[in-house]
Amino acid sequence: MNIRNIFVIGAGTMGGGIAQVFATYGFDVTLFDVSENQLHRAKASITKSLERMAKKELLEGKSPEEVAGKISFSTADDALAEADFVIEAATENFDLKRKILTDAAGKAREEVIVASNTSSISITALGAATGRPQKFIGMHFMNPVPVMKLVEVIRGLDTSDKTLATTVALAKTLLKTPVEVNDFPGFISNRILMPMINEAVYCLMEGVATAEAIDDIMKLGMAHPMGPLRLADLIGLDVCLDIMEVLHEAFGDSKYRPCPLLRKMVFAGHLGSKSGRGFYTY
């Protein structure tokens, strides 16, 4: 494939852990925000879980000095100019990311793929945007992305095979699973996960029963490893809402409306994990 530089835009969450993971596998990263205060908090959470995972050996024989060596912070787009691939993964706002998406189409070299990591806007409208769509794909990694092996490779409409065949050989160097998928609103996870997540606040909101027990009954009833209250608040009740959002405005169906409750809490500032306050507390 001849990638060795990426440049990932956005140091949240999930920037900051597709930056973490492509420096692990050997990479040299450009983590860039607009936010040197994002940058430092991205700096600190890399730094914590690269020591996690070195106590649990999963750093592929590194050191967590190593691997953080790899990864560059930045407020300067300078780096776009030599990147060999490029991964957006801001805030899920089709505005935000046409913006960003456009501009660092404009700036990388003719023959690199963008890619974004967004969990549920259209790729051939992102594509579209940014003047190369035959070079435009979705590569949606799972949070939290160094623990999560699955990989949602979307193609949009326009989307070349090469494309296609190159970003699913690069995930598979990061020991990852892509799974491709067409595009359509919220692809598949999350036209799959946010209705039952949303479903999951209605009946907290209807007093069916409490959080702790709507997330018991899944997590023992139906295996789940975590309740669809406790994800929610783990995902960020506003990335939950404008995925909703976007599911309503895209199909126009009634049962994708978001439930009050959970733009209420948003309204509120109860994020979930991030911000102290969700259905739980932290």
Given for the second form:
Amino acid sequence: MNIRNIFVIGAGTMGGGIAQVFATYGFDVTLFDVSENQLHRAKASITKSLERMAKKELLEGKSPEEVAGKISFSTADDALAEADFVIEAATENFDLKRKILTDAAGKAREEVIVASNTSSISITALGAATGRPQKFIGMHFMNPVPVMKLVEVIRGLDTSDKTLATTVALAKTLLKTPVEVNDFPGFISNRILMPMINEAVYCLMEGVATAEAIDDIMKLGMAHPMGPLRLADLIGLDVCLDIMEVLHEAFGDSKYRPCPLLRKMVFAGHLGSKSGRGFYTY
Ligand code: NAD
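Provide the structure of the form predicted in complex with nicotinamide-adenine-dinucleotide (NAD), given the form predicted on its own shown above.
Full complex below, order starting with the chain above.
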């Protein structure tokens, strides 16, 4: 594995965390976004997170400044030509990702692996669109990336053994625990998690209990560290809705229909902690 330069596409909740973790373990990272504003937000949130991690002595003996210095923030994608590994963490939309990934695969060197952090979209379909399906893979980090140990590694129909082995090794370099799954809508994590969150939103909509009561029941009764509505706010309600839409369309099963209240919250711009209001206020 000769990977030094990482190119991260999308500087939202996940892209910033992914950039931070790669930088912590010594990689040079370019964090790319079409929005200057998102890059500013990512820089501020990485700075805060690095300070917290330093206090807990989780920066591999490095200072927050040293780690932050490994990340370049850019609205230009010139660094793609130098990248040794590309990971896309842009908005959860198939057409948008297809365009971004086709473009990125056209600019990155031929031998470079291109990965997507998608929560639910077909790795096989995205890989085919890039024209390098053997070198395309799902590398699904969890939120918050610096804290969560799991990386769900998703193998598309044509992903090669070498691409899989390299991605697994790379995740281990970040001290994450990679778990391999095959490409199926929502993979394992979101095929199981999202219908639970969606059902919690139905319970709220139907007045079965308050948001606090729903979360308390799942925390105290099922030993979940966080209730499903609080977790939905952390993930982003727009991201939750996008994932439910993917599951609903891909399986054609009404059990995955997104709750109307979830849709209404997204229409209103109440996207959870990132917008200051979701099922709770922040
Ligand atoms: P987000 O809405 O916080 O950020 C998305 C970013 O993509 C924004 O900064 C946006 O400006 C950027 N973007 C949009 N179009 C772009 C383009 N053409 N080029 C470059 N950047 C572009 O979303 P997020 O929560 O960070 O999710 C990103 C991906 O990670 C999605 O695929 C999502 O499903 C997945 N994911 C999210 C979570 C979570 O908890 N939020 C967890 C795991 C995986």
